[in-house]
Amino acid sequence: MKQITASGQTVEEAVQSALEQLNTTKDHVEVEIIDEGKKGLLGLFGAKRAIVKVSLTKDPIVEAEKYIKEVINNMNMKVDITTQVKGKHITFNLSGENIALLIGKRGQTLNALQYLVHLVLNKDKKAYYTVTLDAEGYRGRREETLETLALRMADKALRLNKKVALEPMPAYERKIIHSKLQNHNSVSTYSDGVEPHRHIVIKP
């Protein structure tokens, strides 16, 4: 971790001096005040300069990208990563050969990697990020599949006039089903079971 000690007439001035030397901004550093300084009589006599130690913090998004590359390299695969940041939501889009291996059956491998990336992003607990890990538009296609499934299973529940339980799926996939059927006049939905076997039940 790169760090620098700087001084100034005030703490703010010392911090600013350190930021200029590190060529960065305040949101990418940690500041430790060593001496708050003293103004002195008439601003001159007995004045003492403020001293601060400023350290560059690691960018969690860059660290998460490195982590993804490391995991995928260990799978003997090569992918390109494009990153989109919207506020505190980060989307990593992966593309490359044999991408189906990375997605896995019904997205299980991709979901597991997404969970690990989420942990890497939030390990410092300074800012809470949500994350989406996508592979060549898989998430969009999966969403369409889930919405179609939701309508089909709602019809089934009405036809049989009894509850229909869907297969276990991660929270954000369950959310897609709930959202699709929330304005349906004839059925209601709820989640049942304990992770990782939590699933949706559609009820007439």
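Residue numbers count along the first chain shown, from 1. Since the structure is predicted, the reported quantities are computational estimates derived from the model, not experimental observations. If you superpose the two forms and keep the largest set of C-alpha atoms that fall within 1.5 Å, you have the rigid core. First, how it differs from the form predicted in complex with its partner chain.
- Superposition of the larger rigid part on its C-alpha atoms leaves the smaller part rotated by 23 degrees between these two forms.
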Second form
Amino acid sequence: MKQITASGQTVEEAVQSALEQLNTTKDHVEVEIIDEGKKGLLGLFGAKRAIVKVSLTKDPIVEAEKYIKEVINNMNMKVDITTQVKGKHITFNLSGENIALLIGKRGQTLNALQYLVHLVLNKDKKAYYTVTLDAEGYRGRREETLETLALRMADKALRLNKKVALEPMPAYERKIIHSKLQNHNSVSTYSDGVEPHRHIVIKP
Amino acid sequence: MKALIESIVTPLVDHPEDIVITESEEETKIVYHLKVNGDDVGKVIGKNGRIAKAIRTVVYATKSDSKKRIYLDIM
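Having looked at the form predicted alone, could you now put up the form predicted in complex with its partner chain?
Zooming out: every chain and molecule, the one shown earlier first.
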């Protein structure tokens, strides 16, 4: 972590000078006051300068973006990342050539990477973020696929008058199916099994 | 490949200086041995091996120059 000590007539001036030296803004630093300083008599006698220690805090979002870039570069691929922050939810959009390789079968590589990014992002436990890693609209396409699958499997359950179990999926993919079938009149859904084998069962 | 494993693991652990990755080539596969500080073992394996599984998924997805199968061993 980068840190410097700066001094000034007042605490504020000292902090300001430190920020200029670090070339950053107040949101990205932690300030520790070492000496508040004294004005002194008429600003001349016995005046003591204020001293502060300013350290650059790492922005976890920037760190996470760096992490994604580094890992993907080491996979010998080149991607562009655009980052969207909505409150505590962060979406990283990846695009580039050979993106299919990065998504993997049913998104398993993308999901694995997303989980690792989630770990890096929440490592110091200061704030809890949720992460979505998307690759050229893959999540959106997958959502459509899952919704059609949900309807098709609901039909199948009704036709056979039997429970239909789907293959294991991560939580947010199950959620898509649950919410799609929530208002369906003749079937109900529940999840069965233990992670990572938890899967949806559609019951007529 | 070593650089990839290192870049994945380094930010996850508390003692990045203790990461050791060695490579050994066998007849049909290349095995990478990953060693971390004793306190960090849990951080690279995770509950029910969830983190280990994610690391392996990313590593195995990478195209390698050789035709041999890649295997990641976490110790």
